[in-house]
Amino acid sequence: MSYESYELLTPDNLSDYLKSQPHLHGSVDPLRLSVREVGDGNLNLVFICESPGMPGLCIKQSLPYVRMVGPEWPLSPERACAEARSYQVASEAAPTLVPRYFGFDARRYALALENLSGWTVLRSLLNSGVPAPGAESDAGAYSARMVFATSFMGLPSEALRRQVCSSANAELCAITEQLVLTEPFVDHPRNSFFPGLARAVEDLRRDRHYIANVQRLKHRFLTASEALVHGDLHTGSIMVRQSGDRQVGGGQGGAGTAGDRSGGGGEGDGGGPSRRDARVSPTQLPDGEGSLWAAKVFDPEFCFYGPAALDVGMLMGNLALAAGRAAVCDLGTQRSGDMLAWLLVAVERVWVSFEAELRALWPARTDTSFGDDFLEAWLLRASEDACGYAGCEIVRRIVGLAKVSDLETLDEGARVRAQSALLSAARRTTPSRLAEGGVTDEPAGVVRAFAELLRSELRQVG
């Protein structure tokens, strides 16, 4: 496979790629411009375009090979026009909640959005201890948002036909296979991690109720296509800036906080069914930490026509795995406790804004032959669903190809204490296990155990 037709983008010719793409000149002038490479990802170009006065751009390049590893990976670029797909939606759905998309080159396979500058990647920020209470709720409704617009809720069945048919994303979604459902509970040349995680990582292995479970999984995620999901949303794709002084939490749906934002979504607890009460109490926030931050999602490259709950459900296992640093980092006593605190709640606060979001949405479902009734069984599967995905974002960062910054920047005893009660946690995603937990007969309180769990095992490892 040859992609040799289309150049690659460079600090050098961007000023002559933008004289080229007139309807983006009122965001940057290509003669006063100024520009840098900020893509430290795998599988692409990305740079901050900028001229005085002006917001400025970010243009992004679908690279035709894996950069982490080179061209002997090649890869096609045209999963950008999936990526595209998926902005045009969330344009739509959800406009608040991502970044502004000012469209796609197909020649060059490049995306033109807005320039988030004076945004902070929220890993990077949660990794310095400090909390973004709103993000998690915000990325909840984006979520739920993009569910509703793209699945049985908001199209008809022969546009969801059609929307699935044209969706493919084969090769990504051959990535998340291998590295997040396969790869790590096998003996993988490709996976790694300290001879100290030896022993958890065989037991996990070995343990075939919890491989079973993943079985499950990777077979829904093979087999269920039930809306356009972003494949890949954790928390170094999502954007946070603080956004002002409000209560945190104490509502349904986190406080209605990205409703309040985002312009959509229902009245809070007036819109949908109602039988069950997705709440959560107040975090409790550091002095001088209890702004709340917009968020944006943004890199949904990895998109496709997959399980409802799989964002969900990669998201909270990314916040479990910041919850695992807080618990072994010494900020202080007191703010690490807050952090570690505020972390899991934003676990269960992603599945509530989630959970709300799609109940406000619901009474505009476009068939209304699915009822209430069917919409309380798909909530509790989807809630078993996000909290199994959440096992497996954890055990693939620790043991396979791909880790985090939250854990691979500490030091070698801290990382396996961290390490090995993630790990304990993950094996206990099961529906069974979770029912061990708690109350997990609706979709709130399956989510809650698996909170509970996670601080009953980082508990033990500050």
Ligand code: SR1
Contents of the next structure:
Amino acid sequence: MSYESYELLTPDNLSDYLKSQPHLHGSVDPLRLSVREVGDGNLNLVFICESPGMPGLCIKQSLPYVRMVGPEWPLSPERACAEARSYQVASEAAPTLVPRYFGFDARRYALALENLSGWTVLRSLLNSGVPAPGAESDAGAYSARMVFATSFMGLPSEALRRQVCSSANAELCAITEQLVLTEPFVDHPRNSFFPGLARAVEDLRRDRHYIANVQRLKHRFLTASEALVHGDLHTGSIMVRQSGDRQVGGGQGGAGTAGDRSGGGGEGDGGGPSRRDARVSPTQLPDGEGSLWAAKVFDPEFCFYGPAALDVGMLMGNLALAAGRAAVCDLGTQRSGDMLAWLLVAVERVWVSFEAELRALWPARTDTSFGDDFLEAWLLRASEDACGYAGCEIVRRIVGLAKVSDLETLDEGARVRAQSALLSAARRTTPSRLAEGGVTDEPAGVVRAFAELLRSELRQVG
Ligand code: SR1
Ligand code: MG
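May I ask for the structure of the form predicted in complex with the ligand now, the form predicted alone having been displayed?
Shown next: the complete complex, the earlier chain at its head.
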């Protein structure tokens, strides 16, 4: 590995470290500091630093190895440079949808970020049986804004080529290539699952049509440098907080430009001729009473120039995993049903928001020789990619190394029931199988077909 050795931060040395970072003293006072290490992810150290009467800070430092495995799996801390790049772009392109970014210390591989102590990790909230309407739309809008700002849509071609060259994140991409797009589909020592799932896993691996689509998606992961994507957008990479109330039928749920929570329907502005609002209108999706939630996306250390729909797809897959949990969890019949219903709607809304935000931004594209018909074709393929990546994410979180608490905290019987249903749904995420279940000549129809097949698989496992 080619990085210089560096001192790891600890609760004991953070005060001295922060003294050496005067630009952070508006957020914390190094002399009156309390520090908590809160990193519960797979890779890094994360410290919440607070001083009385001040906003506080989050300091995130990359470890030189994979935390979930230990020093025997070395990993260059330079992924923190990639994460800094993503925050830099997001601070301009989607400032309300990410934590505030205070800068990067390249000597210590440490990022300084907004303290989100009042916020909750979306996965934890969902595991406790609480829906977060609004958060899924924010996440879809985040992805769209990043795609627009970093792709051919928002960048002149020379700048785009330079960005592609300077944004490689090879070591982390290799992890995703292995853990998400390769190992779960073959016999590999890092995989594990209950014996009750062996038949379903075997069937999936022998399904040549499905595996060919996984390989198409892996090939796109390797070669399609469309946009600077987050690369690991799951429900553990999103913080949420209640942001207000909404009214029944208020139409706040889906396609509003993120941050604009005031206008009925919130369709954003800049509508050009290619916007087909009727086809993606949030009023197609059930809306309800209750709280609205705001989201902030964090942890973009896996970012790279890749397929534009990777992020929405991964998130849709993780919402599907949460739906698997809701289908077998007993929260009381009414609450379980509501939770499952919301999660299935949320899968669609991630896409609806992504699509609507891109359509709203499209009139401002840099190269208007790309016309509206091109956008339609691009969105259609993106929706197929999104469903495909959702399927891969489902499979890898069930079969592969990095599991999710949504399912791991269930007892064996419930877990196998939910996982079997989810694997069946994943196998149907190829474009032609989705076409059997719905109207798939339009992007929102492709994603609706995915949500419908999840609904029908999960209906049977409760
Ligand atoms: C070895 S890292 C395992 C997983 O953790 C990260 O959050 C990514 O999802 C990766 O696949
Ligand atoms: Mg992570």
